[in-house]
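The chain below stands alone and is given in structure tokens; this is the form predicted alone.
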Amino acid sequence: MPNDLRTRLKGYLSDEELKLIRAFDIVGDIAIVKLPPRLLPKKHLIGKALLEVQKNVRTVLNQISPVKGDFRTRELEVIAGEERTETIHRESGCSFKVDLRKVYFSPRLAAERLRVAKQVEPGEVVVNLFAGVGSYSIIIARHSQAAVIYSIDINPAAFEYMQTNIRINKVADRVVPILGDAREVVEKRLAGKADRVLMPLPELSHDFFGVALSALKPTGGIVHFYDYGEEPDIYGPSLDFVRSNAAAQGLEIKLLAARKIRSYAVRCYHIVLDLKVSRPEI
């Protein structure tokens, strides 16, 4: 928690209560907090204080449910400021219009999105299996010379915002938005086409790893495999999984990079493996 917010709330909350306020996210001009039950009677006070110390924030939302369901949405309530959940978030020279009640968006992945974009080589065909509002896809289009980025999502609201964001960022010549289940889309339209596949949804990475492999060109390519890893062996189980599943299809895996993106829980991390997939006989 920023010191200025702690100072603003001192005298209104006890020292024990102050410790219960964790870090918050800012998306555009909206702040999102997750208040524990003990602090709910003081939620409007906390929201007002946050507005006062974060001058660019116009709305404060309290997250009242976990992210859940196929559409990756969460329940939010306005606890201070303007009654809205839609905003425009700016990142890496791009603008993203989002409604935080209808779609999932995390500003904490900004560095990771740009890191991936800077790896894309000129002329690559990229397939993004879980594109959301298009953040990875659009940043890749703006920061690389990829030939085309196929941008898939199953959430109709996310798809609509993705289309809007493609227009806002003027990348319609290279980002192709697709509404549907990634498994079906790859099977019908994109099998064997990709030089690079993104899997930016760790909850589904194991179920869809075979889909990612089938999207790659026959000679192979790069897969960005997102997962959760726990101490003491943060990367080992994920690496064992991808290697064994690739081997079952006659493919080899070379680990290019493994990194922690952020802490997810105690001793648990959101991680990414950058994988080079190849077929030995080719």
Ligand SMILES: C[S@@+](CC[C@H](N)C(=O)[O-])C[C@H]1O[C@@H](n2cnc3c(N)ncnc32)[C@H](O)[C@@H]1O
The other form holds:
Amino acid sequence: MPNDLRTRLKGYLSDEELKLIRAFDIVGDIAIVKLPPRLLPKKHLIGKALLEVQKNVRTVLNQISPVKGDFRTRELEVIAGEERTETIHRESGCSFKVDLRKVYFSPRLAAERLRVAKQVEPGEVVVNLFAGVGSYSIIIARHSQAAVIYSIDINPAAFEYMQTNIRINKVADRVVPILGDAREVVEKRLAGKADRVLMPLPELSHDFFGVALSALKPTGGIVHFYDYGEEPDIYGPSLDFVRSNAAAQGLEIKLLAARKIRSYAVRCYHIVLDLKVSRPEI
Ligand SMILES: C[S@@+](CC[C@H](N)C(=O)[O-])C[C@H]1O[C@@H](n2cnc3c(N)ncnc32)[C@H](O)[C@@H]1O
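Switch over from the form predicted alone to the form predicted in complex with the ligand, please.
Full assembly next; the chain just shown is listed first.
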């Protein structure tokens, strides 16, 4: 919690209560807090204090459910400021219009999105299996010379915002938005096309790893495999999984990089493996 927010709330909240306020996210001009039940009676006070210390914030939302469901959305309530959940967020020179109630968006993935974008080579065909409002895809388009980035999402609202964001960021010549289930879309339209596949949905990465492999060109390519890992062996189980699945299809995996993106519980991490997939010469 920033010090000025702590100072502003001193006297209204006990020291115990102050300790319960955790880091909050800012998306565009909206701040999102996750208040524990004990602080709910003081939610409007906390929201107002946040509006006062964060001059660019116009609305404060409290997250009242975990991120859930196929669309990875969450329930939010306005606790201070303007009654809205739509905003425009700026990241890495791009703008993303989002409605935080209707779509998934996390500003905490900014560094990861840029890291992936910087690896993309000129002329690559990229397939993003879980594209959301287009954040990875548009940042790749703006920071690389990829030939085309196919961007799939199953949530109609995310698809609509993705179309808007493609227009706002002027990348319609290279980012192709597709509404649908990634498995069906790859089977019907994208099998064997990709130099690089992104799988930014850890909950489905095991189920969809075969889909990612089938999207790659016959000679192989790169897969960014997002997963969860726990200490002491953070990457081992994910690596065993991808290696054995690839081997069953006659493919080899070389690990290019393994990174923790953020921790989500004690000793548990959201991770990414950058994998080079190739078909060994017979
Ligand atoms: C964690 S979000 C990632 C969004 C985006 N990559 C980002 O970083 O902002 C996962 C997205 O996958 C989408 N999704 C879930 N199941 C899907 C499926 N079977 N096919 C395509 N998209 C799916 C959800 O609607 C959601 O927008």
